[in-house]
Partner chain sequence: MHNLTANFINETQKLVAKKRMLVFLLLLFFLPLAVAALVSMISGGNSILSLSVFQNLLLGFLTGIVLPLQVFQLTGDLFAGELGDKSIKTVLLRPISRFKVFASKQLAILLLVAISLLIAWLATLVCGLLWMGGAVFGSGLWAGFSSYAVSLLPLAALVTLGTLIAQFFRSGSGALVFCILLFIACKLVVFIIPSLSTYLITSYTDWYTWVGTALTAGKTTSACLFLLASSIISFTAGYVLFDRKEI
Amino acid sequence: MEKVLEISGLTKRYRNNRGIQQVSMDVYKGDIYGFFGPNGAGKTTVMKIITGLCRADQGEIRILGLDVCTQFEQAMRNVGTLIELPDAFEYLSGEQNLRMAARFYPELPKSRVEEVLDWVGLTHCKREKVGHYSLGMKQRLGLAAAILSKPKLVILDEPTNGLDFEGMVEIRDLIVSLARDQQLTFLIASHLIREMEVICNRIGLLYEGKIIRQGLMSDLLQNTDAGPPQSLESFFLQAVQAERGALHA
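Show me the structure of that chain alone, the form predicted together with its partner chain.
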């Protein structure tokens, strides 16, 4: 299988002594990789380092074989992102924001902006200023911006933040269909563990800056005593408790 994202030995320490340590992971083409962990575990830090918003103290990141440090522009050409809250220019319309983003991809047809606006259900308000959008609408716009360039890797941090139930289901279905039909690869961090259980095929559990479990969801949730597979929620709680116990022992 083709590796879309390779991370090895990623380490970053903040002044408050928190951060991530020796994070290594591989994401393969067509994967929907769910990134889990308690608040402050380091999920967003990893995503920020992958996309160049932060710098690692050490470690290497390759996107489709391209080193993010030395070949940033070429590597990011294959990446769409939504990290933390969607950040659009509020004095511009949703359409203007997307057209500005589209300028970086001359190969995109002009109809692409309309297409992604339609996918995320913002066509009716594309000419409204983003400052007048609700949080859910901004989130949809952020998703539209993330998939605008037809990226091979989409990195989403809490993609359903601020969406109502219907919106969450729509976005979930959109992610699944893009991964299935267009072989897009997703790296998603979310605290909505049940949502992730439905859509992810591969997961990584981050705790106190370290990856403590990772692999195919089906393998990790397999019950060792031949019983029915456990839920992702119980797997998560057991893994975190075991790690806490090991740390305190």
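With the form predicted together with its partner chain done, generate the form predicted on its own in the same format.
For this one, just the chain is written down, with no partner chains and no other molecules.
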């Protein structure tokens, strides 16, 4: 399988002694990789380092074989991001916002904006001002902006945060359909464990700045006693308990 994202030994320490340490992970073409951990575990730090918003103390990141440290611009051409809240001009329409963003990619056909609006289900309200959009519609617009440049890897930080149940299901189904139909690869960070279990085929569990378990969701949740598969929630709690036991051993 083709590796889209390779991270090795990523470490970042802040003055308050929090951060991440020795984070290593691989994301393969077509994956929806869930990066799960409680608030403050270090998920956003990893994503900011990948996208150049933060500098690591040590470690290596490669995107489609390109070193992010030495080949940053080339690597980022393959990446679309939505980190934290979507950013848009609320006095402009959804379509106008995307057309402004499209100016940074002169190689894109003019039809690309219409294409992504259709994919995210915003065609019917593309001329409406973003200030009138619901939170779910803004999230859809942010996702449209993230995939506008035809990236190979899409990085999403808490894409369903603040949405009601219906909005969460809509965004979840949209991500799954984009991965399936457009062959996009996703790295998604969230603290909503049930969302991760439903949407992701591969998972990495982050706890206190370290990845304590990772792999295919189906493999990790399979009960070794040939019983029914366990939930991601119970698996995570067991992994945390084992990690704490190892630290105090």
